[in-house]
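Just the one chain here, laid out as structure tokens, in the form predicted on its own.
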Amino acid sequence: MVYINGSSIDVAAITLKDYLLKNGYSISKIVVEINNKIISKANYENVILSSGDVVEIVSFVGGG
């Protein structure tokens, strides 16, 4: 299980980039932290989500 934004999710050997795209995230409008470390967007395709990872995905939202 991987913990993403507080929810337990069963993902197996998927890259961070694939997970984000599959779940409709706009990569240019988010920041991702895994196990208390911010991940560079350039590394999203190299990071494999592993059991026990704690992932926080923060989206930037405009407003007024």
The other form holds:
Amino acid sequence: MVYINGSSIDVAAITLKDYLLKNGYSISKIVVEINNKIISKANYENVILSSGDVVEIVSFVGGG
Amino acid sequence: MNRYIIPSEEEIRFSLEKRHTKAVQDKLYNAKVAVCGLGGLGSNIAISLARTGIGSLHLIDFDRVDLSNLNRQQYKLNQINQPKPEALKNSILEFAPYCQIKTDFIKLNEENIPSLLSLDTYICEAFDRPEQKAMLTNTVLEKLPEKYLVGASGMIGYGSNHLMKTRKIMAHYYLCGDGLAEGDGLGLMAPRVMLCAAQQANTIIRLIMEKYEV
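Output the structure of the form predicted in complex with its partner chain; the preceding block shows the form predicted on its own.
Once more the chain from above appears, this time first in line as the rest of the complex follows.
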């Protein structure tokens, strides 16, 4: 189980980038932290989600 | 033209200390806060912080004041076409004449953020576009991890007050807003943008006062 934005999700070995794209996230509008560490955008394709990971994806909307 | 006497720095500090206590005011006076983006969020954040007695503000924006800003941003008709950092600085100095204000009329990017924000302890992300919000947040959290960052996402229309929240995302990163791209009403309106800006400004003050929980 991987915990993403508070929900437990059963994901098989998948890279962060593939997870984000499959779930409709727009890479240019997000921030991702895993286990309290910020993930550099350049690393999205190298990071593999693994059991027990606590993931927070902040998806920004416009306005300011 | 009204003439008035500008009080001394001591008089202004004493007036703030009477309300907030000296212990609190000393911490606020020594704090350095950067406001990135001086639109509806940033102009309101900067004014709130300056009124509270924050000692040093760093105002950053690449834009000029436009008529379409006046529905929610703290500018006036006679400031149209002025660079926002300079216009906002001049407005703040009218009520907080001893606030140390540094201005940068520049567009922040991944390359210039680390050096431009190096002297600030607290950083407000107050941009309008989601790509810019993400760029600043990623860059600050990756390259300036010792800073405290307070951002915003979602404050459209005239939705319920109760939807506006502050969340602690990471040890040094807080996010205010309702997170919604649409809701009651279209476009940004002054009250709700101010509601979000006020949450950001109060979060900055809480961090300065070493209150780390939301």
